[in-house]
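Given as C-alpha cells, the chain that follows is alone and in the form predicted on its own.
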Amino acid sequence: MALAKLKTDTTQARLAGLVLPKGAGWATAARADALARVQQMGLPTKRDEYWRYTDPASLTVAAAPEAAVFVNDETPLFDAVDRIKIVFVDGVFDADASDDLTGENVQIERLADAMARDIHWAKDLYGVLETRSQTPVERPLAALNTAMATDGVVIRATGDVARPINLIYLHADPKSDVALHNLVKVEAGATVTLLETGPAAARLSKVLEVDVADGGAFHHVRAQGRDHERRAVTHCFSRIGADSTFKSFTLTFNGVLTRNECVIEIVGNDAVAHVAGACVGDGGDFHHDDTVFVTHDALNGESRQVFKKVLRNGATGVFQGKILVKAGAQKTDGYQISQSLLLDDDSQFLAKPELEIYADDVACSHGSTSGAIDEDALFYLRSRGVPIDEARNLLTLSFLAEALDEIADAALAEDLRDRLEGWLSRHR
C-alpha cells in the first residue's frame, strides 16, 4: 500500500501542469495513449525490481536538478567524418548550425514537422515499439517521453545511405529539461549509420525507435556528453526482420546519473543484433546503468551483449541484461558478457544477468566479472620501461577493447579510442 501511494504521489507531482503537445490527430492520439499508460503504471521508484540498483528520484522529480555547463575545448567528435550534421541546443533544433536535411536514399525531417501532418509514415512507428516493450517489464519513463517529446528527427532509409547521420546535442542552459524522440525506419535492403554525440541537457529523456525491415542494416554509435553534472535516461527500442542487422555501441564519460535501456526484438529468421557499451567513471557521484532486454522470436538469430566499465574513486556501475528465447526460436545464438575494472576499493559494480529459454536447440551464455588491474601484466610492462601511469592506461584500453571491437566502422572506433586515451591521461 505504501509503495502504491509513493508511486501515485510521484506520478501526480511529475505530471502536474504538463500539457500534451499539439499535433495531427494520430499524433495527439499516440501521446494521449502514452500518458494514460504512464498514469496506469506510475513512475518508477527505487523499490521497483528493475530500479533496485539505480535511484530514479532525480529523473522523476518535477523540476530538473541544475547541471553546470561543461566547457569542452576538444575537437568535435567525428569531425573528420563526412556526415550529415543535425544540431539540437537544449532539445531545440538549430537549423543554422545543421546541414541540409537531404541525402541520397534517405528522408530526414524534424519530429515536430512530421507529427503536424495528417498523413505520414511516422504514424506507424511513433510509440509503437515503445508500447510493445512494456511487456513483460514496464518502462514508464519511456511512455512519458512518448507523451511529452516535442522534438527529434524521423529518418527513413530507402537504400544504402553513404553518409552517416550525426545528431549533435548541445547543452547551454543549466536548467534545461529535455525530451527528444527519434524514429528510424530502414526499408528492406537499406543501410544507414546513425551517430549521436553530446550531453543535450541538464536532464535528458531520449527515446530512439528503430524498425529494420528484411535485409536491412542499422549501425548506431553514440558518445554521451562530457558534462559532469548531467542526468540522462535513454531508451532504444528496435524490431529487426529476417536477414537484417542491428548494431549499437555507446561510450559514456562523466555525468551524475546515466541510465541506458536497450530493448531488441528479433522477429525475422537469420537476424543479427549486437549491443555494446563502454564507460569510464571517476568519483562517488558517478552512476552508470545499462539495462538490456533481447527477445529472440525467430529461427537462427544471433545476439551479443558486450559491456565494459572502468570505475574509480567510488564510482558505481550497473548492468542488467536479459536474453529471452521464445518457443520455436531454435538455433538461437545468444552471448552476454558484462565486466568491470575497479581501480580502487571504493567503487562498485552491480550486475544482474538473466537467461530465459523456451527452445531446446540453442547456444546461450552469460558471464559477469569484476576485478582490478592484473598486477603481473603491470609488472611485465613496467619491467620493459613503460611508466606506471602509461602502463595502467594501456591495460585499461586493452580491457575496453572487446566492447570497442563491436563498432563496424574502423575510423569511428579509432576516434573513440583516442578520446578514451585522452580521458585516461587527464585522470591519472
Given for the second form:
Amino acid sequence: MALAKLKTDTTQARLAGLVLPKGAGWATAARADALARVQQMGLPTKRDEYWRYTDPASLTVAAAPEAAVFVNDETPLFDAVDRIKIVFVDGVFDADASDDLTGENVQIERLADAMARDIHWAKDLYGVLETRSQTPVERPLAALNTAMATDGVVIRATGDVARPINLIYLHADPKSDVALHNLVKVEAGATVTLLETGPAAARLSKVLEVDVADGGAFHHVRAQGRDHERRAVTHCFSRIGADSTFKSFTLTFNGVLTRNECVIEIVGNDAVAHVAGACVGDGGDFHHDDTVFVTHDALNGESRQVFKKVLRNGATGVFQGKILVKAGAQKTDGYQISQSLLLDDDSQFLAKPELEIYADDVACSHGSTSGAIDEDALFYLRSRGVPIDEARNLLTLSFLAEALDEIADAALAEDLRDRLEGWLSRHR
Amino acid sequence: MMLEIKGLKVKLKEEDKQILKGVDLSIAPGTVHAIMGPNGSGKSTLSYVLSGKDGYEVTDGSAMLEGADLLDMDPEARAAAGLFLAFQYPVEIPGVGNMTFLRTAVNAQRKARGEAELSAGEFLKIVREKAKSLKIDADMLKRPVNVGFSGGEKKRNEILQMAMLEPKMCILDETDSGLDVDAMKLVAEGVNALRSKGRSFLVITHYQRLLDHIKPDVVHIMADGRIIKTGGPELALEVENNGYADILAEVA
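Now the other one: the form predicted together with its partner chain, given that the block above is the form predicted on its own.
Everything in the complex follows now, all chains and molecules, and the chain you saw is the first one.
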C-alpha cells in the first residue's frame, strides 16, 4: 500500500539533502540499507497506531527546534562512582574530557573508528538488532538513526567488567541536532554496567543495541538531563541468550518531549529481562513516553516492566507496553506495571498495556493506575509533625520506590533518589 | 491547663451535619482523662478536629493547648506544639520505611522547635531501646509503615511513635479496638510508662476494660456531640455494668 501523503511528505522533507556518512564497505552498506528501510516504512506521523499519544512532528521535522542549554552547578551524577567516563559534547566524542578507553575485560572504541575498519565485530551488530525489531511494530526513527549516526561507542565485554562505563552526554549548543549510536556486545558469561547521563543535545536520536550472550549480564542505568526544552527519541534494542540478565532503568527529568523505546527479545532459556523507568515532569509542555516491547521466545523467561511517572501542572505521561509470548515459550513469567501520580487535575497519563500470548503454560500479569497523593497518608505524616511539603515528597518518593528498586546497585539508586528529592523540593 | 476546650461546635465540611454541639473539656497537666460514649457520639471527630484533619468545619468555640490556639495551626504545627493522636486505624504507607518515617517525624519536630536534629546513631540507639519494651522487633522497624502489620502491631507502632515524639498531650482514639487481652496489656504498659507530671492523656474508648489498665483520673461520657456527664473512675464501671442507657436517660 502506498504511504499516506502526510507520511510521504514528512519523509521526503526529512531526507531531502541527506548525505550518508562514509565508512568501510560494511558500514556504508548498513547505512544504505537503513535508509532504504526508512524510505519504505516512511517516518512516523501522529496517525500511526504507536504515535497516537505522542506527536512525532518535532522529531521528524528537518530543522530541529532549538533548546536552551540548562546551566547548573550541581555535582555530576555518579561522581563518587569509580567509572570509565566517555564524554560527548553535542553528540561529538570529546577525547580530552574522556578517560582512556581501556579497562579490564572490555574493549571500548569510538563508533566512527569501528565503522572505518573493514573487519570489525560491530559489522554483525550495527543495525542488526534494530532491523530485527522492526516487526511487528515499525520503528523508522531508529532506522534513520542507523543511516545517519557517526558517533557513539562500541563496547565488547569479555569478562567481568568491574568499573561501570559512563557515557556522559553534554549539551552546549542550543541548536544541536544529534544522532548517537552505541553497541554493546556482552560475551558469554561476561558482565558490564553501562551508565548514561545528560541531555546530549537540543534534539537527540539515540540507538543502543545490546547483544547479551548466554550467561551474560547487562546492567543499564540512565538519567536523562534536565534541559527543559530538549527533545529525545531513544531506542534500546536487546537480544538476550540463555541464563542471561538484562536490566535497564531510566530516570527522566524535564524535557518537552522524550520518547524512550525499549525492545527486548529473549531468545535463550532461563533469561531475565527487567526494564524500568521513573519520570518527573512539571508543566503543560512536558511530554514523556515509554514504549516497551518484550518478546519471550524461550523457556522459563522472566520479564518485568515497571514504570512510574510523577506529573504536575498539566504534564503528560504515556506508557505503551507489550509482552509477546511466542508459541513454545512455556513457563514464561511476565509482569508489567505502569502507574502515574497526578499531582493536579490538569496532568494526564495515557497507558496502553498489551499482552499477546501463544503459549499455554505461562504467568503474565499487568496493571496500570493513576492516582493522587493519598490524603490519609498525608495527614498521618503531618500529624506526626512532618511539614506538608516534606510529607508530599516522602509519599512521592515512596511512589517511585518500586521503580528505583529495579536498580541492582544500591549506591547508584541512592544517587538517583537524592536527585529526585532535589527535583521535588524545587517543584512544589 | 494543658488542654482547654470551650463550647466547641463542629460540622462536616461536605454536608450540613453538626457532629460536635458544644464540647467543654479541661485537662490539667499530668492527668489522664477518658471519654466514653456510644457509637456516633462524636468521640473520634473530637480527636480529628483537635489534630487538624481536613473535612471538618469549626463553627464555634475554641481549643487551646497550653494557651496556644490549636485550631489556628496546621497539623504539623500542632504536633510540634506537643499534641499527639494515636489513630484508631493507623495508616499504611507502602514505600516508606518505618525507621525513616520515625526519624523524619522526630527530626521535623525538633527542627520546628529549634532543637538540633538527632544523628542516625543517636536516633537508632533510642528507637531500639523503646521498641524493645514494646516488643517491636527489628523487622517491624525496617518494614514500610504499618504495611502487613497485624492490628496489635499497628497499635504498638502508634505507641512507639508516641514514645519517640514525647508529646505533652496524647490522644488515644480507641486504641483498644481490635486488640486481644495480651496486646491491650502491652499497649497499656507502653502508655503507663509515659505517664508523667508534665504529660496529659485523653483516652477515647467504648469499653471500660482498657481503663482497667490505664487508670483515668477523670471519666467523661459523651453523647450526641456533647459531654453529658463527668465523674471519677467509678463512672466507667457504671457504664460497664449498666450500659449507656441509664446515663442517657438520666440527663435526657
